[in-house]
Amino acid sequence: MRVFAALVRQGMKVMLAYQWENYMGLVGNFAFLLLFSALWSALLRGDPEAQARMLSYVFIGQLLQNWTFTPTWELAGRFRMGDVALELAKPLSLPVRVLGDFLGRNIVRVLRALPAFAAVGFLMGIRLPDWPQFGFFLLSAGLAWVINASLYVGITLISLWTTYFDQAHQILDFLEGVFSGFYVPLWYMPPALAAIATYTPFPGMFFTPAAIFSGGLQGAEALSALAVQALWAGGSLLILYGIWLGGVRKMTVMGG
């Protein structure tokens, strides 16, 4: 444990060198926001609460970008340079090593942006959920990014079996998009497709933590939500570590 908190010390000192990088993001994310606020306000419009819902369940999920960002195409681009090699001699496992250093950039991703969405969200009128539904929804956000992160990271290393994986990666993000509630809630998908998200761990990746937080998720459905999202957890993990043991016996690298 104490290993993996250096780990997220030394990824907060990355992410601290490069300030510019977080606030470009800031403007990228409140131009999603602005953008998707407004199309959200035109189609509620005539229902006031639903409206609220939204605004709230929007901006919320614009910081979570940021606590779930996941920059694998650093790891990939030392897999093509034939790097792996390297982190393959090291005593520590890659996939904890990656991990504590993704969780210490997000860490300063989501500290340097709240000040800016404080900001934002007072001019919204986005009002914090009341205990125990904000300690739900810290919860949630906390299992996201154990989801987002290793799956991310596992589908990277596919690399160990191929020198091309770039197809696996745009899978990933369609599905995302799809199923993850990030364009369109699970709430107004067709019931068809919202019941075949359920399985999968996408909402466990952005719908859960942004519907408890606006309150399309509350007592005992946010506790299921939370059920269903930790062993999406803990089976990501499981996943990730998979490919992991399984490449490291079919490493492929190139030129050797």
Second form
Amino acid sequence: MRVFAALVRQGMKVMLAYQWENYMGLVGNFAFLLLFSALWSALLRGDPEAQARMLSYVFIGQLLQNWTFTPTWELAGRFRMGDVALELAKPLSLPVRVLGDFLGRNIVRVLRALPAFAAVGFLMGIRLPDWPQFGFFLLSAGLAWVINASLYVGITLISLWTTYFDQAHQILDFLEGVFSGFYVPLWYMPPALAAIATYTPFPGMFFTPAAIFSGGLQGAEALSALAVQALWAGGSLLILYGIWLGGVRKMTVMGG
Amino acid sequence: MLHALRCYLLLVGAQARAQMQYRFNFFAQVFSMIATYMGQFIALSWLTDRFGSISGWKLEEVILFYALAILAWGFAVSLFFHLVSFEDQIREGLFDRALVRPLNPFVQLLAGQSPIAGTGQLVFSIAAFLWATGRAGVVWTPLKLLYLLGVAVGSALILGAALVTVSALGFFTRRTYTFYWSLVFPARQLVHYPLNIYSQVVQWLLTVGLPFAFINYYPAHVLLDRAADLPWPLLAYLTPLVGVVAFAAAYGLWCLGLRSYVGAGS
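Since the one above is the form predicted on its own, can you give the form predicted together with its partner chain too?
Expanding to the full complex; the earlier chain stays at the top.
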């Protein structure tokens, strides 16, 4: 655990060196916030309660984007250059190091984003949920990070087998885009698909924490969603380790 | 000019041949790009199915906006998308090669990508466009077809101008990815939906500042015979002109950047 904490601190230091990218990323966040808030305001014009809930949902959704950002292309680039041989020589497995690094970076991204989001949230009239609900949100956001990071790092490790990892990455992006609730929350999906999506890992990557924050999931519903999310967080870690261990056995380093 | 064009065609032809040496990769890329856009398309159709319309626009009309935007993007990706990674060329010193060859460096930069790289976007956008125009009951006339051609060229130039500007900023800041992902990408997403859902300020910005509204919002009014609904119907016919002006301005900025270029490490 101490080693993992050291990796997180290292990731934080790395991110602290990239201020410009971080602040420019906020411009993108607020453009998306503008898009989604305008869209949902237009769609829910006759229902102020649902409108307020959706504004809160899209607001926290953009902050979550900073929290779950995983620059896995850097990892794939290292593999392409043959650096994977060096990775194997290190005394700590690659997934642990990458997850620690990404967590550290994400913490800094969120801390940097918070003042701007607080100001925008104030202007938008976003209200924080009460304490137990906010606790559920924090827990859910933590689990969302585990699912996102594990699945995206896992899919990148496919590059230990094949150079076509980009395509696999895009398929995951597609599934996440459709079923995570990023574009359309589960409430507004066709009911049959929403029912299926509930049991996939994708809502746990975005919808569950955003819906808990906005008050769309409360009480027993929130606990049930958290339980599914926790199962998928464990499952995603297992998938990541399965791909890593299988890939290490399979791969051949150039010249080897 | 003709010599540059000939060189450009020869170079991109070679790029296309090189890309087709990796056929499986190419088709996998086409498939995955179609899947990516299909995701947004599905989300859009769920919304419009559920709510019927968005600010007075029906499902098929909203999908027409989306299809027009993706159609233009398909052309822009085919011709200009590699400009997003221009910072790599600057950082690794690869761009210096273009300065010692007897051909305009800009042409060499443009020729650095296979023109079939945007096939996935093009295939999807054409299918979505045909579906949307069919559903929206667009009545095709020779004039409308000619208009569509002008819109396609103008829109590709507008998006191309944005990407050329991103690469020009690379000369001054050594960064291009950040500008694309933080500014151009979100702005492109904004026009996937009808412009009238946004405030007047945003509508003005997307018309004058970053003129992406000319890619789909204004042209869709003509295709749907609703140009008279616009405050200035003339806006619906300006896409080719806006494209040429935007591209010329972006090229001017690029030339300015080239003058101040110093190789990495110098």
